[in-house]
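Only one chain is shown below, in structure tokens, and it's the form predicted on its own.
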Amino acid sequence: MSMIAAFYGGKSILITGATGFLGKVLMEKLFRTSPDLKVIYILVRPKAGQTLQQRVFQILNSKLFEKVKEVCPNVHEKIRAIYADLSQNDFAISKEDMQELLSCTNVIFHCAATVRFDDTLRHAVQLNVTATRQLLLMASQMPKLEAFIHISTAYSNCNLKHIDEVIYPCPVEPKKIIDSLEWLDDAIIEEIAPKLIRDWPNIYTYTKALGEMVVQQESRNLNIAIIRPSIVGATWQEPFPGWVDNVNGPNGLIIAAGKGFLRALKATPKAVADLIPVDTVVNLMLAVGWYTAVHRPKSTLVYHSTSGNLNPCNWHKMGVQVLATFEKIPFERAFRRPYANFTSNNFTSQYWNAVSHRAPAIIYDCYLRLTGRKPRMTKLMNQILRTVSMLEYFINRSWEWSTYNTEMLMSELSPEDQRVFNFDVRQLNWLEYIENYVLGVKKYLLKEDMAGIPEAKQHLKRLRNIHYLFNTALFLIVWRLLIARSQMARNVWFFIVSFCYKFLSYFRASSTLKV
């Protein structure tokens, strides 16, 4: 019998960010392993004309929840969607809903955050810092609360090389930043933002570090834990391999490379690609929630959910496997044959951006204009390159994350819990995982039919032949221009022709003598 699954039975659980990638997988695992839980409260905002109930129905109607419906047929009755806006005071929750949350909640999983690297400082502070502070204030008024689990990121302290499972101080107190944003106008805020974030690479990582400080300062004797996942990727095992539903991070890179848009990366091939499967993160979250509530640690414990220190995989190895998978399972309607090149300096990177990315996009847009269609490729390519530039900081560096608390927790679990809530990344087979990852992007994100693989392979073969023909024609044209302009090139050409002629003459003479 799983102690963790039994713990969540009969519990009322509040999840922020439940409509996001991590939140959906968390809900699925909770319902599948603890179908007798009482209720899951999710804070939701109407979106694109959809009501709260329609958004819940859309989530439950996805393939992710197919197994849940078998073990928990009444799952829709156990989700209580509450209107909330994390950018407003008290989250704009009604008095009736707030009273229910305060009196009934047993466990909080705070997953909500803005993950945009280029977000404004005001918006990022509101969602990643102020909202965390407000949720902690709510938690302090919950008499039945047993655990508060805050989801941060392993990169919240990426300005350091070695990162321990501790909360690091920021140069400026979060409260001072929150107070100053109330009276500063947007122009001044954006002007001072670079000075505030200092050696953090972006607004996201900086505000997540501030959020951790808020957790430490506003804990109010609550049972709190912080989990820091690295780059969260597709599912490894549960509920099935390769499930993914967004284009963030590596997902967008896989699509861009598979469709032939992305041809080069300014990356350090031997740098560790610290990817962590989303179901591994969720298993750790649920184990931490159980341990925090039952064992009540005296201080706020931090848990790293990373792979690089226990089962490292570098960017080169990952890129090779992704390309190998493209050959077996190509994407439909690829723009060019998938190809990757790791560059390591600014000049080379700029060269590849100009020649390998933008030039073909410009040519294709010219073709679209000539055929009376709207050009779109250059705009799309600029978006891809902008995304890649924001990721360059992370694909050119490696970090060392200690995992003492994570390994301690693993040792505290029973054999059954270690199986049901497995977060031991040492068991992960990277080649198998990456192949399932690419397949998952194709099936669940791009919605491509697997029956179209033979046609996609033929398309890939045509692209390969076009690629070879283009390179051959380009070489002959360049060589012909060199011969016309350079005496040295002509001498080399005549030497090659003469050598080939003598070799053929010798071969014919040898054949005649043997006869």
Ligand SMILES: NC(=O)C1=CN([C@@H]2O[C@H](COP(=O)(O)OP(=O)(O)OC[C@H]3O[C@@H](n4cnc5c(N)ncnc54)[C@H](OP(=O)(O)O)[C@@H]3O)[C@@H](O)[C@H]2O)C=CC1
Second form
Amino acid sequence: MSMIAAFYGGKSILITGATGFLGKVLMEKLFRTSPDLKVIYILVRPKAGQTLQQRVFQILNSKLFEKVKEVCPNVHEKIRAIYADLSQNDFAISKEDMQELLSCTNVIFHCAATVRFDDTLRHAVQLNVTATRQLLLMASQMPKLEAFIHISTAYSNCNLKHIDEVIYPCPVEPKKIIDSLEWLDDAIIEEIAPKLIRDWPNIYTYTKALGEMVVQQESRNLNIAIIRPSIVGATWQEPFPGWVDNVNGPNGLIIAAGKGFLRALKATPKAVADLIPVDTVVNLMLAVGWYTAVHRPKSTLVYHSTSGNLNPCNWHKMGVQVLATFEKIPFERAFRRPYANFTSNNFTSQYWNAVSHRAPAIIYDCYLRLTGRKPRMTKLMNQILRTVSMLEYFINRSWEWSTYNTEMLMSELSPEDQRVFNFDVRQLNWLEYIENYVLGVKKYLLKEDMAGIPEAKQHLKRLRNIHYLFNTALFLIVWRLLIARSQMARNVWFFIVSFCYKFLSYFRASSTLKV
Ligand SMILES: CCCCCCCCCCCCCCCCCCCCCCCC(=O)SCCNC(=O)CCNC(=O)[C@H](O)C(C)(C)COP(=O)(O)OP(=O)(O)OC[C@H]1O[C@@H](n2cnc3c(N)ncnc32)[C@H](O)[C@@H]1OP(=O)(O)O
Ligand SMILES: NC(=O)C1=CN([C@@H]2O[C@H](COP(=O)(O)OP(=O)(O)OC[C@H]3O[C@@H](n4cnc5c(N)ncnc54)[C@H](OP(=O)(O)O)[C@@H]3O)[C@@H](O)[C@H]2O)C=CC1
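Please give the other form, namely the form predicted together with the ligand, since only the form predicted on its own has been shown so far.
Let us now look at the entire complex, which starts with that chain.
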């Protein structure tokens, strides 16, 4: 019998960010392994014209939740969506709902955040710092609370090279930043933001670091733990391999590469690609929730959910496997044949951007214009290159994350829990994982049918022929222009032609003699 699964039985669990990538997988696993849990409260805002109920309905009716419905047929009754906007005071939760949350919650998983690298400082602080403080304040008023699990990121201290499972102090007190944002206007905030974030690469990682400090400062006598995942990727095993649902992190780049838009990347091939499957992170979260509640460690423990020091994979290996998978299961209607050119050199990267990205986009837009259609490729390419530039920091460096606490926890679990809540990334086979990942991107993000693979392969063959034809034509045009302008090129040309002619005459003469 799983002790962790039993622990969540009969519990009321509060999840923020339940509509996000991590939150959905967390809910799915909770319902599947502890169908006897009492209720999951989720703090949700209406979005994209959908009410809370519609959002919940959509999640529960997705493929991700197919297994849950077999194990826990009354899952609809066990989710309680509470209207909340985490960027508002008191989260804009109604008094009645707040009362229920305060009096019933046993465990909190705080996943909500803005994960945009380029968010405004004001919004990122509101969500990643102030909301965390507000939630801790609520937690301190919950008499039945057993554990508060805060989800941070392994990159919250990416200004360091070696990162331990400890909370590092930030140069500026979070409280001072929160207070100053109240009276500074937006223009000034954006002006001071680069000075505040110093050697952090973006607002996101900086505000996540501030969020951790807030957790440390406001922990009071709560049982708190922090989990720091690295780059969260598709599911490894559960509920099925390859599930993804947004374009964040590597997902968007896999699409861009598979569709042939992105053929070169400024990346350090030997740098560690610290991906961690989302189900591994979720298993660790649930194990940490149990351990924090039952064993009540004296201090706030930090757990790294990373792969680099236990089972490293580098960007080169990853790129090669992604490309190999594109060969087997290509994406439909590719713009060009997928190809990978990793370079860590600035100049070479600029060159590839011009030749492999911008030039084909301009040529294609000319073609669209000539055929009376609206040009769109240059805009799309600029968008992709902007995204790539935002992610470059993370694919050109390696970090060392220690994982003592995570390994300690692994050894504390019973064999059954180690199986049901497996977060031992040493068992991960990267080649298999990446293949399933790419397949998942095709099926769940692009919604492409496997029946379309033969046509996709045909399309790639056509693209290859067009590529050869285009290159030959280009070569001939350049050569013809050179001959017209340079005596030297003409001499070389006549030399080659006369050499070929002599060779052919000799070959013909010797074959006539043999007869
Ligand atoms: C040689 C080439 C390839 C070779 C072979 C294949 C190799 C492939 C191997 C895999 C590649 C490896 C690269 C991995 C890099 C991973 C780095 C991840 C770093 C994580 C560090 C921290 C992790 C975390 O803690 S948090 C989670 C990470 N957060 C994010 O990923 C958010 C990042 N996104 C943003 O901040 C914004 O979207 C931004 C700034 C990139 C763009 O903002 P903008 O306002 O300009 O546009 P949007 O409105 O947001 O989007 C416009 C448009 O772009 C699409 N899009 C968004 N994100 C991505 C993306 N990551 N990749 C591709 N496309 C993306 C978005 O859907 C929109 O499309 P529409 O059609 O207009 O809707
Ligand atoms: N994905 C990754 O690679 C990594 C993620 N993390 C951390 O994991 C956590 C979850 O990330 P992930 O699931 O990928 O992110 P998503 O962007 O998929 O999900 C973010 C969640 O936060 C919610 N949210 C955002 N703003 C508000 C708001 N104002 N009010 C209420 N809810 C809000 C979103 O709700 P809505 O659906 O309404 O937008 C969504 O449910 C974050 O803390 C992130 O920092 C850490 C390392 C890597």
